[in-house]
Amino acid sequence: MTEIAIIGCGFVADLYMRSFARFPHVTLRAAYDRDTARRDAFCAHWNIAPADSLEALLSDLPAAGLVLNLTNPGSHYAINMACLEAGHHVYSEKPLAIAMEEAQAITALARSQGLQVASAPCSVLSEAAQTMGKALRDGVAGTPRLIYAELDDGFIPQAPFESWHSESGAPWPAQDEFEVGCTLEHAGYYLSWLIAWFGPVKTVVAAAAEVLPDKSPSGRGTPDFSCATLFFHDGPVVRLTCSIVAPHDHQIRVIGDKGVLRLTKAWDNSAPVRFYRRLRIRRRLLESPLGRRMRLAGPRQPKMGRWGAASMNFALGPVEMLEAIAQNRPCRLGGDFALHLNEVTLAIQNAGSDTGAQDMTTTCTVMEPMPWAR
């Protein structure tokens, strides 16, 4: 099976389509959006058959097909359930659901139906994340003791986002971004890496706040800043920040006994990973100013063009899922992994100012590296 159907033809759908151009063996069968004008513009631009309804799209797709749920987050639960009930595998944009009970219902239905459900983001499958994972397994920096991960995007409400449009003309979804919140939208980019490397988070100690109360035209606010300390069952302590207020910073630093592994561009699939050895010079302890670049021996992934600060291949997750289905194995981003990622993300998003320590109820295993990164 190499055919995929799309539900939701907004801004991110174009990024998926541009990514699928790197995988010519994958066929986009049809697309549906409840906004018929948006659907028609998207389908005309990409030469895809438009589906007249959600029911038509799901019934026309061959049994146990793969559906990409690219709708707005508030619709994820209903669409994911509808796809599974129709007998199809689902790859959902993040988050899998905006309530944990909904995420659990989705994964339970998938198991009962013998289907797979997975969740974005898929940058953990990228060359950058896999390179850092290999460096960690090889002990390049020694035992990792502490990790700082930053997903701060700058003062986005003052950015000219009204002029941001996708290839087929979809506007950047400002209302969703401001009302769903930067933690639900973005924390997964580094959380997925960390959970893939170290396994499940045991305890989350977080705080979240809305420091820009007037950013959404509707007046409905949500946290636009969060800071979490993550304690893993087997791994280092992590500090993770998300905001659309603080100056742009997308770096991750793994501080180990021998030095620091560092990557500065979370949204660049081919961002360089460098190791900075720790030096003792006279009476000072310093990190080497010249980082040694980490490289994989395996093949490089196809490079993507750029939009804004991103250079990501959004197709990596769906393509890996297609391979998993064909090989009759669980995909890397699905099942327990997706559910645990959802729980940790929600714990940070909903922390408020006085939640305190939260023990996670879900678990997962360390992710198997991509074959070319072992």
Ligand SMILES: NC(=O)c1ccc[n+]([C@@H]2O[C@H](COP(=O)([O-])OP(=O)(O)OC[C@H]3O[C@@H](n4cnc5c(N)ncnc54)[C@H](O)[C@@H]3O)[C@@H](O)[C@H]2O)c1
Second form
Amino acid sequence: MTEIAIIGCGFVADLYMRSFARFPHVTLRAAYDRDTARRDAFCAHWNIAPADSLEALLSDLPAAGLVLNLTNPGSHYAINMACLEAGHHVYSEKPLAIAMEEAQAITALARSQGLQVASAPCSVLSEAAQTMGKALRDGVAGTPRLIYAELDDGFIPQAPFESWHSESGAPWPAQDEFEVGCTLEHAGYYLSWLIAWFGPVKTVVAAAAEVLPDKSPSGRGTPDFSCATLFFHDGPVVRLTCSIVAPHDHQIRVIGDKGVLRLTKAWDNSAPVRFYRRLRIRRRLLESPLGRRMRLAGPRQPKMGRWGAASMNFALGPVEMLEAIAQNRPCRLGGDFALHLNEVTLAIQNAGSDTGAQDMTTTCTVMEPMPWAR
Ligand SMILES: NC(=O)c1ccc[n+]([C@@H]2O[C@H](COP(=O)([O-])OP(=O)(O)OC[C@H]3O[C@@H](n4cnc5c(N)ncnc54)[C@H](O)[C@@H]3O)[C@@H](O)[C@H]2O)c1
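Alternative state: the form predicted in complex with the named molecule, after the form predicted on its own:
Let us now look at the entire complex, which starts with that chain.
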């Protein structure tokens, strides 16, 4: 089974299509969007069959097919449930759902139907994340003690986003992005890596605030800044920051007993990972200014072109899911992993100024590395 269908033909759908060009064995069967003009523009651009309705798309797909849910977060729950109820596996854009009870219902339905559900982001399957994971397993930096992970995007409300359009002409959905908020939209880019490497988070101590209250025309306030301290059951303490306010900074630094592992571009699948050894020179202590590049022995993933802010292959997740289904094993991004990621993300997003410590109720295992990164 290598055929998949798409629901939601907006900005990100074009990024998926460009990414699928690297996997010619995968065919896109049909696409649907409730905005028919958008659906038609997308389908014409990519030469995909347009589906007349959600029901038509789901009933035309052979049983236990794979549907990509690329709709806006507010639609994720209803569409994920509809795909599962129709007997299909579903790969959802992030977040799996915007309420934890909804995410629980989705994973429970998938389990009871013998179907798989997984959620983006999939950059944890990239060479960059897998290289850092291998360096951690190999103890390159010694025992990791503390991690600083930053997902600051710059002062986005002043960016010229009116001119940001995808390949088939979808505008960047500024209002939806502002209303959903940068934590729900972006925390997963590093949370997924951290949970993959260290397993489940035990406790989240976070704060979230809206520091730019007038940016959305609807005036619906959502945090545009969050800062979380994460305590893992078995891992270092992590500080994770998200904002669309502070200057662009996407670096992650793992501080260990021997030095610092660092990567500066969360959204670049081939971002270099470097190790900066800690040195005592006379009366000074410093990290070497010359980082040693970490490399995997296995074959390299094809380098992606750059689209706006990112050089990510969005197809890595769906392709992993197709392989998992074919091999009758759980998808690395699925089930308990997706649910735990959702719980931690929501805990940060909804922390406000006085929530205090939140103990997580879900759990998962450390993610199996990709075979080429073992
Ligand atoms: N914009 C990006 O750069 C980007 C990058 C990575 C991930 N994402 C994620 O991708 C998802 C979609 O974002 P986007 O930027 O493509 O948004 P978008 O608004 O450009 O596109 C979403 C499309 O889904 C359609 N849609 C919404 N609800 C629907 C429903 N119930 N039935 C059918 N169609 C429906 C909309 O009409 C719209 O065309 C979000 O979860 C977002 O977090 C976006």
